[in-house]
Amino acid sequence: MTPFDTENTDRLLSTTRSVRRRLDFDRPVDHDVLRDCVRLAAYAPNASNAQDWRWVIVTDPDQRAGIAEYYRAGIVPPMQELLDRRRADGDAPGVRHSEAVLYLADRFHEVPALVIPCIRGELDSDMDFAWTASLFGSILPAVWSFQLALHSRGLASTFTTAHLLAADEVAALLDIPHGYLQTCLIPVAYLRGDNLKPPARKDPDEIIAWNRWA
């Protein structure tokens, strides 16, 4: 006997995944269901147990809006740069791919419920890769389970960063303060239509090497 009942806990890891077509625009996020799953995604490990984390959460739609500036800004023209390869060289799934992303973007003002998580600590460029794993390695498992939580209770939501190229802007317009660093932002919303899917994935024998690289 497994602790878990583990048919739900495969199926909610399996199909928990980057949604972007599929964001119900129109249907508020209640910031009860916000909190709860912030609450969850708070149990997550992380260096020495510090918690140094914040989660903006962004509702306002004016505040929305300015975000979502700097995010196209951010994303837009590579993507549509990519988008033109990627149809030059009929990769089917890399377009729709990046029509998923640019359709996203064109409606990113409209996402009911923009998530960044944050971490105290600063980044230069003297600073060591282990150190700089250990700071981004105490959130980013926060930041999944808190994507967890949100798919089981019925939302959506993606993982981006191309805000980070206008960090500053963005820090000022939400007044976060400095010593913290944004690590990513989260577009939530409710699921569209039915339930999710397990995208495709290679096999575990491709991508594991067993004591040494091989």
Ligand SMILES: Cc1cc2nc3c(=O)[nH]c(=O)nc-3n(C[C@H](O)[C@H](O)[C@H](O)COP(=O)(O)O)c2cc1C
The other form holds:
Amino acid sequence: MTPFDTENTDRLLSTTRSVRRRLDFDRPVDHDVLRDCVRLAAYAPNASNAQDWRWVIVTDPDQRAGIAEYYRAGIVPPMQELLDRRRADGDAPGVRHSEAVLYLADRFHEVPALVIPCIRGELDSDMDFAWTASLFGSILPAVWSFQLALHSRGLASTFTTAHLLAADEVAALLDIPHGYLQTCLIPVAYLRGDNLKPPARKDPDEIIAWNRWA
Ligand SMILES: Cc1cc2nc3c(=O)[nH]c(=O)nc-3n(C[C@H](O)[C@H](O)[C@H](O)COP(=O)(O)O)c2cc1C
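So that was the form predicted alone. Now I'd like the form predicted in complex with the named molecule, please.
Entire complex below, previous chain first.
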């Protein structure tokens, strides 16, 4: 007897995937469901329990269009190049991935909610690596909880970072103050169609080293 229904929790953990082609662009996402998922995300571990977060949730069509331009500028040129290389190499799964990324980029402005989790802090090239790890480690677990909570409610998302190439411009667009870092951008919509299936992943024995590096 386990304290949770592991069949269900394991299914949630193994099928929360990056969704691009199956986002429902036509169904609005209610503020209440997004608020509820942020509430659950806030249970995630974070350094000193400071919770120095601000989740900027963009549903306004003009603001979404502005962000989408920056996102596209960041992702399309390198992804198109990667797609060409993957095609030349006959890498079918790679081609599918690149095409899906470009599809989402093309329709980015249509995604009902664009969520930008921010954390208080600044990046400094002299900063000790431990502080950088602590900074991002204090929000990325919450981001994943947010994505899990979305999925369990029939929504879908993708972890993205491409817009950060224009982080200053997006900060200006959204009035994000100096001293807060955008950490990623999660496009959120309802999932169209059937449940998702677990993706291919490495076997644990390939990625675990017991007791010492091996
Ligand atoms: C740090 C990071 C940055 C990512 N950036 C993007 C992005 O800008 N655009 C995108 O479509 N997907 C992005 N992804 C999603 C990955 O492509 C995806 O997680 C990976 O291909 C595995 O697929 P899965 O999530 O469906 O299992 C990013 C993922 C991570 C962890």
